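One chain follows as structure tokens, the form predicted alone.
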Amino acid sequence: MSEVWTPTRAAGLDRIAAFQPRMGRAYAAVRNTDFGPGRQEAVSQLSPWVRRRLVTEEELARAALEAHGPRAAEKFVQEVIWRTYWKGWLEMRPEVWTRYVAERDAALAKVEANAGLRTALTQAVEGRTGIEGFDDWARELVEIGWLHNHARMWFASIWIFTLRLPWTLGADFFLRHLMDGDPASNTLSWRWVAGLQTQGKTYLATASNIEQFTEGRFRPSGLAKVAEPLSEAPIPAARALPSAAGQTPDGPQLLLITAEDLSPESLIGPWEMAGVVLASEPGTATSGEVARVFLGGAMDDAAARAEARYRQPVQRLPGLEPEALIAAAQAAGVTAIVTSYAPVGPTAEALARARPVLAAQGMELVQVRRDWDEAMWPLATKGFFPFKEKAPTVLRMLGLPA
């Protein structure tokens, strides 16, 4: 793991401090240019830390606003709250994630049955399509575990409209290899490129745009000239944001740390903990080597900070199987397990499966949501721009200089 990607909270805070002078107009001026590996100083590259909440969206927004004020920091803060918007949007429409998983699995089954599709998919993920830029980004993703946001858009567009591969398999490729791979922002961004997220609105990668924003490094030929939007059955209306506990149960609890929030001490710090467990991410969502190494280091860092904060060893669990959680709670002598709220995705699904099993044993599972999420997610009822218009009021309510 290179120094750029040191997976600790301390490294994330250092990177915020180092990039803070560029969070204003300098960021707005060149944020869309992909300068290539080792030359990405125009963007913060903080997304892997934010993904695991080694640092938080609120800390990034505060740093930008305090250094530059609302006007100059607007673009940087807007990119921060895009992630928050995606999280809130999916949280109120979980069926979109369920649909993605089902379509991805169906597409994988087709790949197994269709040699031509299997060959095309292999060439795409190995960077052997012959498409300039696209092949480079495919290799960069696997080797580095991160891509510039503009490159992600170009890649997804070429995948869907030029190569005509299933969008769900492209989203799966990203989710497995990105250090910042996130069920909400990854899935919904791919849907947006495909014309599913904003109905009828697609993103078409063009050779001239790629050439302009890669400083002439790439000018691919043979790209699709049109991007006809994909279609799907109507998605259900937004549901109310699920409730989350904000108060501690009586007596000591077992603290459960998951890969969704690796800084629980900043959320659940004052509560009395009789034990602490750290659970691995369920399934194989993060299976790329670089992403796995980053997550493993981040979890080691979370364990070290939790041991210092709660003054007791942290027990490692291989997943979120209810039997293991019950055993850990019984060993700690508690009937309440407290954890940071897990948004839609594999961890939330695993906790939902565990909850009734725990309840049958007289154990309560309490999820606590951060104030940032509690205030911002309910605003994601429509498109991003109505969300963005309301955000400054909420930021001021949270004590930020917006």
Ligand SMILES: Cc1cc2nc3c(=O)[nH]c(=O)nc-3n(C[C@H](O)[C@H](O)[C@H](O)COP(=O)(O)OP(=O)(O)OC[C@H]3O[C@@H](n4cnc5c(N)ncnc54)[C@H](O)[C@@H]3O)c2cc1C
Second form
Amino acid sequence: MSEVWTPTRAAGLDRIAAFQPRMGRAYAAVRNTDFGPGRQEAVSQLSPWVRRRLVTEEELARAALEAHGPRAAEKFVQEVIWRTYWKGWLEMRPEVWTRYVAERDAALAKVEANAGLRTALTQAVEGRTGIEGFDDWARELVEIGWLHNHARMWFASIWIFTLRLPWTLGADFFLRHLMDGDPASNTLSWRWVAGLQTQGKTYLATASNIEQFTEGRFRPSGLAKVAEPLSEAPIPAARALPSAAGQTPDGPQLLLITAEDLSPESLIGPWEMAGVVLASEPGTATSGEVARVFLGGAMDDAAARAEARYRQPVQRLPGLEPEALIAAAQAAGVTAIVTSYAPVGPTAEALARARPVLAAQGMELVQVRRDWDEAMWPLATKGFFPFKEKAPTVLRMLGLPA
Ligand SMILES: Cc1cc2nc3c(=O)[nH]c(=O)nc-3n(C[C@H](O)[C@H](O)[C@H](O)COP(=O)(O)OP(=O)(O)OC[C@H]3O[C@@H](n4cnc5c(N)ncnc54)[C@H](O)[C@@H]3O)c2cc1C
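Switch from the form predicted alone to the form predicted in complex with this ligand and give that structure.
Let's see the whole complex now, leading with the same chain.
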């Protein structure tokens, strides 16, 4: 793992401090330019740490606001809350995730059965399409595990409208290899490019835009000239945000740390836990080598911090199988397991499967949600514009100088 991507909370905090001077007007001015690997100084590259909550959205927004004030920090804070908006939006519409998973699996089955599609997909993910830029980003994604936002938009647009590959397979390629691969930001951004998220509005990558914002590194030819929006069956109405605990309930309990929030010590007290377990992410979402190594390092870091904070060894679990959770709780002599709230994705699904099995053994699973999520997510009812209009009031309520 390169030094740039040290997967610890300490390295995340150092990166916040180092980027803080550039979170103001400098960010707004140059954030759209993709300067290429090793030269990404216009953006923070903090997304892998935020994704695993080695550092939080609140810490990023606070750093920007404290250093630059609400006007100059507006653009940076707005990007941070894009992440929060996507999280809240998906949390209230979980069918969009389950539909994506089903469509992805159906597309993968088609790939198995169709040699032409298989060849086209292999060429795309191996960066052998002959399309300048696109091939470079495909390799960059696999080798580095991170792409600039603009490159992600161009890549997704070319994938969907020029190569005409199923969008779910592109989203899957990203999710496997990005160190920040996130069910909400990734799925909904791909949907946005495809014209599914904001109905009828697509994102078309053009050679001139790519040339301008890569400082002339790429000017691909043969790109699609039009981007007809994809279509789908209507999305079911939004549900209310599922309830969660605001703080750790009283009584002896087992602390369960998951890959969704690797800073339990800033969310879950008291420090006298009857036991602490750290569970690996279920499924194969993070299967790219670089993303896997980042996550593994982040888990080790979380275990070390938890051992120091809760003053006991942390037991590692290979996943979230209910039998293993029950055994750990029994060994700790408790009937309550407390964990951070897992947003829509594989961890939430595994916890939902475990809950009734635990309940049948008289065990309770308590999920604690951060104040930031509790206050912001319910506001993601419509588009991003009304969400961002309401954000400053909420940020002030949370004690930020917005
Ligand atoms: C097709 C596509 C797929 C994407 N998949 C993911 C993903 O899986 N995980 C992910 O975290 N982001 C995803 N993004 C959003 C965005 O590209 C990254 O969050 C951003 O590039 C991270 O770089 P940074 O940390 O330097 O961001 P900065 O510009 O420094 O912004 C600071 C923080 O704000 C958040 N942020 C910034 N831009 C966005 C955005 N457009 N949407 C949501 N959050 C944002 C990130 O947490 C980021 O760390 C995707 C975008 C597209 C177009």
